[in-house]
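So this first bit is one chain, no partners, the form predicted on its own, shown in structure tokens.
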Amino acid sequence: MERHGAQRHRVLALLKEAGGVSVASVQRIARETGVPEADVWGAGRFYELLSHPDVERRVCQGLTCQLFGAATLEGTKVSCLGQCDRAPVVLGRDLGVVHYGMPRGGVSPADPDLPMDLGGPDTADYAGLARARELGVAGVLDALAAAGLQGRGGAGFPAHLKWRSVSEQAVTERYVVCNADEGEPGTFKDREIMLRRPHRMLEGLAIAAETIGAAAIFIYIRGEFPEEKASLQRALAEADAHLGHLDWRFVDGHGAYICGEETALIESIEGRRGMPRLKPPYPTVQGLWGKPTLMNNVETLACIPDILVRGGERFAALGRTEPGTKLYCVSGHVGRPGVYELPLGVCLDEVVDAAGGYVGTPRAFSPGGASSGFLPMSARRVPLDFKGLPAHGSMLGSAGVVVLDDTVDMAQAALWQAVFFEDESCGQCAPCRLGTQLVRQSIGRYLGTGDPAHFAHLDEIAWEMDQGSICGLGMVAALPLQMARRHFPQDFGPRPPGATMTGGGPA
């Protein structure tokens, strides 16, 4: 039973300290907090980089890096590791990349109308904050209002709506949380902008709390990410004049995909498993430590500067379909992948341009991260935004492009996305936890045999994961293969057992 004034928020940081997960440091940690045995180990294992600390090679499975070879990598098969423009990528003991297929992508050319201006020089005016202060509470959230910003990370809330809901709630100790964690399959740009513009995302985040009222602000960042977290900590030491007065931690993610979900990241800030809770409550009412807590994404509050300096209708208008600037990432077959900044709603042969063009011939594409599915190029000019896409049953996301040539096996290409998801289910609910693997293993089995008959459920399985699941992992994790059937059936017939499938046709 845990003890009255146990400390649970210290089990993984105290966790990571001692190097892991081990029968010594367990009883160590729960002796130091107050927390049971049990509760340590429970917690402790649910994490990859706890459970798993002396891995020499973690070798990325994600879906551009096993596009580019990963597969003959040696190492320990590991989830999307955020590198998806060096594809494919290894990481060594300390999390440093110690292989990588290409260098560095690229971003878009620097041009100061650009709300992130990702190929721009970082600046520590602070000109945002400042502004924020003269308009004041009403004043900045009716900006965010004008400017119609929808939350970055995948969902497209609009912003002004969670600002709105925290700063009215009666409750007057509130938080902010900056998620970090970013683990999307095909999504490296918050990435570049902590690598680049830290003090945008931390104005930003300096303007949100004094919105909603908030002393504390907790950045959840990536475990595998140790150079942005550092380019972070220089860019706050160096705005210190500006930012001092606020409560700044950084708390570590410790490779567990789920923990992109706003509840799961506040489950593990708290020191439990990343587990989504039910909702409601929404974060904005009863969120960390059941306080009223405001969860934006890097990319979100990177935005924000530029909209209080030059104003929400500005912002707006540098959209297409809907309001401002998307960066959009880039890999899988083009020229030049990367991280581009274009207006929201552009079509895939206008981000792929920007990306030094197509590679091979074409064939299908991702247009926001595993969870969005495939496309064909059919729908090259369709508008990758928030609205749009869910009418041919996809989504934008997180805006993780990735392209597919006319060599992959769909059938294949759907088993990587299937693998992700069986491997990042966290388990609590049954739908997801059966479900990833009812999915994984009938392409497993239909790869190994050629019988279709092995997909003769799959319709009633997705149909129970996207009911009976408590997030979004298990709503979406058949879609992958959901899409690969239907837009391109002839990589799902009948096939000889174990041939592959390039261009539509038996390799």
Contents of the next structure:
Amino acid sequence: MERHGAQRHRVLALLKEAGGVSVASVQRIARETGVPEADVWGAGRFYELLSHPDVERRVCQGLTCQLFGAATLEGTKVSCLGQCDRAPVVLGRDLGVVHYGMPRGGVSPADPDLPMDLGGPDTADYAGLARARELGVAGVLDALAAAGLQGRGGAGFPAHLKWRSVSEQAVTERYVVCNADEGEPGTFKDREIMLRRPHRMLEGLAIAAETIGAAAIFIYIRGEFPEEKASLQRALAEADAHLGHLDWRFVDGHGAYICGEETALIESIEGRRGMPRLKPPYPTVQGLWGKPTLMNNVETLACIPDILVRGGERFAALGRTEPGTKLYCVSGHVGRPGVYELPLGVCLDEVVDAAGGYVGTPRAFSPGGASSGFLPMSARRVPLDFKGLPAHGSMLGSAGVVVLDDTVDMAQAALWQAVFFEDESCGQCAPCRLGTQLVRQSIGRYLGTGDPAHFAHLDEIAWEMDQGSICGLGMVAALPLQMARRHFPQDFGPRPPGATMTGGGPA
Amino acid sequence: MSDTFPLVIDGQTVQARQGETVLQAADRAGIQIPTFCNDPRLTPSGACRMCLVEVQGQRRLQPSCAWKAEPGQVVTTASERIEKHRAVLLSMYLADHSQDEAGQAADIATGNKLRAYTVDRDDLLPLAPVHSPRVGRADDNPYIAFDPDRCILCARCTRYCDEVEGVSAIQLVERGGHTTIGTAGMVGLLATSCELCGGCIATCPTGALFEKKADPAPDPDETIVRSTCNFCGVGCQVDLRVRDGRIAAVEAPPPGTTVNDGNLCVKGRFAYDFVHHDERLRSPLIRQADGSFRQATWPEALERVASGLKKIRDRDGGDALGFISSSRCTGEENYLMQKLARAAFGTNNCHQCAAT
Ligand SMILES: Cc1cc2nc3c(=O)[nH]c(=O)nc-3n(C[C@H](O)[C@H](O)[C@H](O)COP(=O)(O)O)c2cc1C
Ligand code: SF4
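Show the same protein again, this time as the form predicted in complex with the partner chain rather than the form predicted on its own.
Below is the entire complex, every chain and molecule, led by the chain shown above.
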């Protein structure tokens, strides 16, 4: 139990400052904050960057980096680093990129008609904020509703409903949180927004804070994004005239994908292990320190200024099957990996067209990060949107599109995704903690022996992970394997021990 | 009855009290929902997933330990979906648990709920062992041991140590499959804030935490004798686990049944060796002229004390005497002691060893 008045929220930042978890740092921080030593230790040891601070080379094990030979690189294996357009990538001690396979990827050509327009100049006139003040709370909520903006963090939840819910809570101490913990393998769009459009995101946050009457704004930013954080801080200083009246707080992530999940993120801001909470209650009702909390993804927030300046209807009309434009992150076997702003609901062929076309013969793709599993090329003309993809057993998620050509062994690809989920499970609930291990072990044993009997009970385990897990990580962690087995059965039949398949046949 | 309301559980109308969870309401109605991580003394965590039920209107299964009962709610605790969920979940737990030769979850004297829930099921999946990479800790404390291979990470021990004892000596550490029960620096409990109350052992549902000096193997001939702890005046109830006429271990009765609510302190739970100790005094001793002791009877010893005290009072007055009672006495005994001092010997020189 912590001392009365304990400063638990400082624990993780202090551990980072102290160079990570050690007996001495934990004892000192426990004394300084009034948080029990075991809690400080347990919290710190949850996070990769705090428990392993002194790593010279962190080699990304994300799907795209694996496709481009990450396994041959020396260093400590870590989960996807959000640099898939430069695969394979290695981070140095200071978390800067020290090795990459290709230069940083492309973005859509400049086009002032695009809401995000990553290729154009970053305007910092804060016209959206001015417009929001003219419109008032009701007007802003109406504009968001007209825009039909769906949350870009993965779930696609309508933004106006979330904003409205928070603004209607009886409790008036409220918070706004920006989810900048981007960690879904194959995803690097928030990174580009923070580097190229920091003012858009900050403006969206300011509008959110004024609309719901927030006491403070928290930006929870992925620990492996020091450059992105600096970009935001620079922009915040530049726009002081527009933003200075608000209470801005940067909170570092420390290397835990699960902290992208909203309630785990809240636990992490509070200085705890990033273990998701039970929902309900939702953060809109009881979030940070139990107060109503509005959390949105970087991209969601960056859409807001354009919606207010040029109108919700205009934004909505830019979409194909669903409202607005969407940033699609494209990597893998394509000509020009990068982040492309396209009408929401375009299909794979169009997305890849924007990204320089297919390289080689495409065989499979992952439409929205590891959590979306794999689809076969027969789905190349399916609209990549929030509402349609679930019918194909998948989801748009973070729109991290990874294209796999016909040299890829889908069992191997499923193993890479399984390793990710196993490494990133928070471990609090058994369906996920044990399920992710069982999934990874079954693929590993299959690849080692060539015997498909190792998948004997995977259907039941996958079912239980979906049914019994607390949060979205466990619910989808078996999807890559299950969808690969469904769509690419040739890669999961009997094979010689240790053999690799390519294009559905022996290598 | 105005503060109760009806809800329907498994087709049966059940009266729930305000603020009650579905698990509590079901329990009072005699509907058993299996659970590992629930302890009535702790804030529900919903993490073990054993108590998931169907709540009408909810797409996902919900943890009944944390789900508040609401008027008119319709809950199902037994269905094909729930049975499948329990069977697969239990199979997964079992695949990550130390097993006996028969492939069953280890049989522990203090009980192993995983064994209880799995022994009679014939729908479990024969999964390959998981061998989660979680670790234990070297720990030279005399009482409390931890076997990570029996731990299901329900976190009752860590929550108990925090929420009930306010000690927070142990915590979940690491993450994912590496998650285990640890201390700061992974040191032994003696080097932490631990008070060795042993409450973690008592709340552990699978015997992963166990008492070092007690035999962990079950004994069908064991009997339970309810007694009162005599280390202090609180009156904690204890259940003595007796084997062959000797105390094999001491436990607290279940939470909610006695004054101590399932809790004990280090003395009540672990300091029972004196009972059968060779050097334990079993009859009074009287010092003889040459300084040696001889065995005596109680009437003889009491008579000797009374006459000695009276002799001093008659010679030097009551204030020449002082009376000190023990903190192991009850309030009633302490009362009698001061009564003896004041009324029988006319002195206020009385004290109690815990009163300083
Ligand atoms: C395992 C997991 C990881 C997530 N990671 C992220 C993330 O990195 N960034 C993000 O914005 N949302 C992430 N989310 C979604 C958030 O929980 C939340 O829905 C989102 O931040 C809400 O913002 P939005 O409504 O603007 O999308 C994740 C969800 C889960 C279950
Ligand atoms: S599903 Fe996985 S990540 Fe989510 S709470 Fe459970 S163990 Fe943690």
